[in-house]
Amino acid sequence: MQKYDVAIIGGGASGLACAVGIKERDKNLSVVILEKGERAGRKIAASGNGQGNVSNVDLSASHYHGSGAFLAEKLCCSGLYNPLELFDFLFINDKLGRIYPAGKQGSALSDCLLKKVKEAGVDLVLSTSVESVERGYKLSLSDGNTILADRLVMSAGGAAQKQFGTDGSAYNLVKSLGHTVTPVSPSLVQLRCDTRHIKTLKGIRAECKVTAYGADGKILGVAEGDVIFTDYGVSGNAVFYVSAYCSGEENVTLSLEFLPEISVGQIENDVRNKIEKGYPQSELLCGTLHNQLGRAIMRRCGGCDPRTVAQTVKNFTLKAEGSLGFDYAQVTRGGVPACEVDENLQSRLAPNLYFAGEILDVDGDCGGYNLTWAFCSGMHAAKSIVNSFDTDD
């Protein structure tokens, strides 16, 4: 049985940031990270399609959701913490404001944090899950060992991407300590749709504006970017973005506006010109849109009326029928409600218990917002923990 000052459950972005932050403030505190996977930081390395979308130039509060959105506003958007300071290399941002390592390699982020953890003397226990936790804190591990800790950090993520170990099992641990968990749903995920009108479009990518409407016709979310048609529905950056607003909603309709920079009148004139030149109905949008997409729109119109065709180009609707679920989602919506933690991310229900990252009811839009929350909340928990030891002294 080994005793530590701080035990951290979960070796993802928030857990690693927390460990680094603790040791930078007080190198004499003993810290252990317990990670059920074979390697810590795997989800960090996979972020931004493997390029490491670590943050965003526009860190405004509107990009965060959940009962803890106000916490993200305080920790991420106010300048209180800068996650880029965790790393030792240059960063760049693209035209959408997404911030990446200059080398565009997500694994560089995790490698840097793991290097700092090792050099700081943090114990990293891999391929080992925490089976149970008793207040005090006594942690029973899957390898049969037991760990004692004065402070405990829950940073084990949510239920999204179980291939990285975040399978939702950590919720049972926090419940055993008296906490609750809000209903959870997958976010930043591909959407299933009624595919009757897009069966011929599998694999085609189109730049468009996507608007998601709720059952009452209210706009849930809007995004511009790429949409990829699939055999189950739609994917792509714009879809990931609006999926965050569709999470947990029923009877959602997606409106795809192709050619957002071109007016209805211009499209109408283009169609009319092709009709006058003898183009067949199926080819009235050829060259204006991808040929397969144009034919799909013409089939849906069922005629050659230029106005109807132009309006369909601007409002191609699909009925959403859910998502691909947690296995494909980048993040979890829901978690431990913010009312159960204080401004230091310390539990209001169990002494010396802290939370960081996705396990809390905070989620962000696509574009680096979730990694920013993970890093900033981990850094804040670290500060709070070190301050608590100072107070004890």
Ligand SMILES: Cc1cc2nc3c(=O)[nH]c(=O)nc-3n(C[C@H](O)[C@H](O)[C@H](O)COP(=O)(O)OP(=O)(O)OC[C@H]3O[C@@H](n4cnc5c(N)ncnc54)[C@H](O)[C@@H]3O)c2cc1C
Contents of the next structure:
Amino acid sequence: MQKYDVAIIGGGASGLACAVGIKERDKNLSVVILEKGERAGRKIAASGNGQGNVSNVDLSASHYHGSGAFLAEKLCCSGLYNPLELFDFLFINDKLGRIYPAGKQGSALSDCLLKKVKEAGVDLVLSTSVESVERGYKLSLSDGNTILADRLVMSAGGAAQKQFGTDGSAYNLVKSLGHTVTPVSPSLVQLRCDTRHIKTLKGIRAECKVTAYGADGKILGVAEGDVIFTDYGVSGNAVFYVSAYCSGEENVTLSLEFLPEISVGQIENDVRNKIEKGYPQSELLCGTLHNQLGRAIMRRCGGCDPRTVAQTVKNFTLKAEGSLGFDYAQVTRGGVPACEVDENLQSRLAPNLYFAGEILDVDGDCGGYNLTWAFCSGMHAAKSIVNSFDTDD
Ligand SMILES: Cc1cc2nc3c(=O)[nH]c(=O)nc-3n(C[C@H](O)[C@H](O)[C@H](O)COP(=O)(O)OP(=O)(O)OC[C@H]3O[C@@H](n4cnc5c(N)ncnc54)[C@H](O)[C@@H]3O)c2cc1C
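Form predicted alone done, so how does the form predicted together with this ligand look?
Okay, now the whole complex, with that chain kicking things off.
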């Protein structure tokens, strides 16, 4: 039975950052990462469509949600930790403020962390799931082995995309240690919609402003960017962004505003001009929007009143009918409530237990916020753990 100073459950962004942080502060502490997948850091490599969207230039607090949003504000938004310092890279950002390694290769980020983990002498145990945990801490592994540890870090992620090893089963481990888990829902995910008005648009991408309205008509979220029409509803980065605000909500309506930089009056004049020139009704938005999109809008208007057409271009509504669910979501909304951890990310319920990353009830907007949280919370848990050993001495 092997014994470690620190055992980390989950070799994702937060677990790797935590291991590196512990070893940078005290190289003598023995650390093991237990990872059920064949590789560690897989979501880091997949982030930003494989380009590695690690953070964002705008780290304002409003980009974080959940009972632990204040923790993200303290650890990420205040600049207390800088996730970019974990990597020996040059970084660049795009016009939406999303930060990537200059080489735009997500796997370079995970490779860099794995190199640091290896060089620091952390034991990384792959293809091994932690099946149960007893206080103390005694971990029973899927290969039949048992590991003992003085400090335990729960960085096993949430329930989003089980192909990355995160199927929500880690919530049972934290519950067995006395913790609770808030209701969880998928976030940063494609949205299902009533597709009656978009049946002919499958595969078409449009730049627009998306506003999500709740059942009471209140604005839930707004985003500008790509919308991609699909057979189930809508995808694209603007949809991902607003999905964070629709997560867990019922009766959501999406309003798509095409041509956000052109006024209703300008569109109205354009339509009137085309009517005067004898364009058929179905072609009145020809050249103004993608032809198929223009025709879909004209069908929906049911006539060619220029004002109505222009208003429909500016407010093309779709009734949202949920999302594609956890299998497609980038992040989980909900998790271990913030009231169950202290400012050191240490459990208030089980001594020497620490939390980091998505397993906590913190989720961020689309654009690098979730990796930032995972890295900063991992680094903070590392600092707290090393301090706790110093206090023991
Ligand atoms: C496809 C995709 C793209 C994304 N793109 C971005 C992006 O561009 N920018 C951004 O900021 N965020 C992005 N995210 C979200 C971000 O990657 C996650 O929020 C972040 O990686 C969470 O880190 P974590 O360490 O908390 O958990 P994870 O990275 O999910 O790691 C948890 C690990 O724990 C392991 N594990 C679980 N249970 C056990 C167990 N019992 N025993 C052993 N191991 C266990 C899992 O196998 C997993 O490897 C993306 C997510 C996905 C899925």
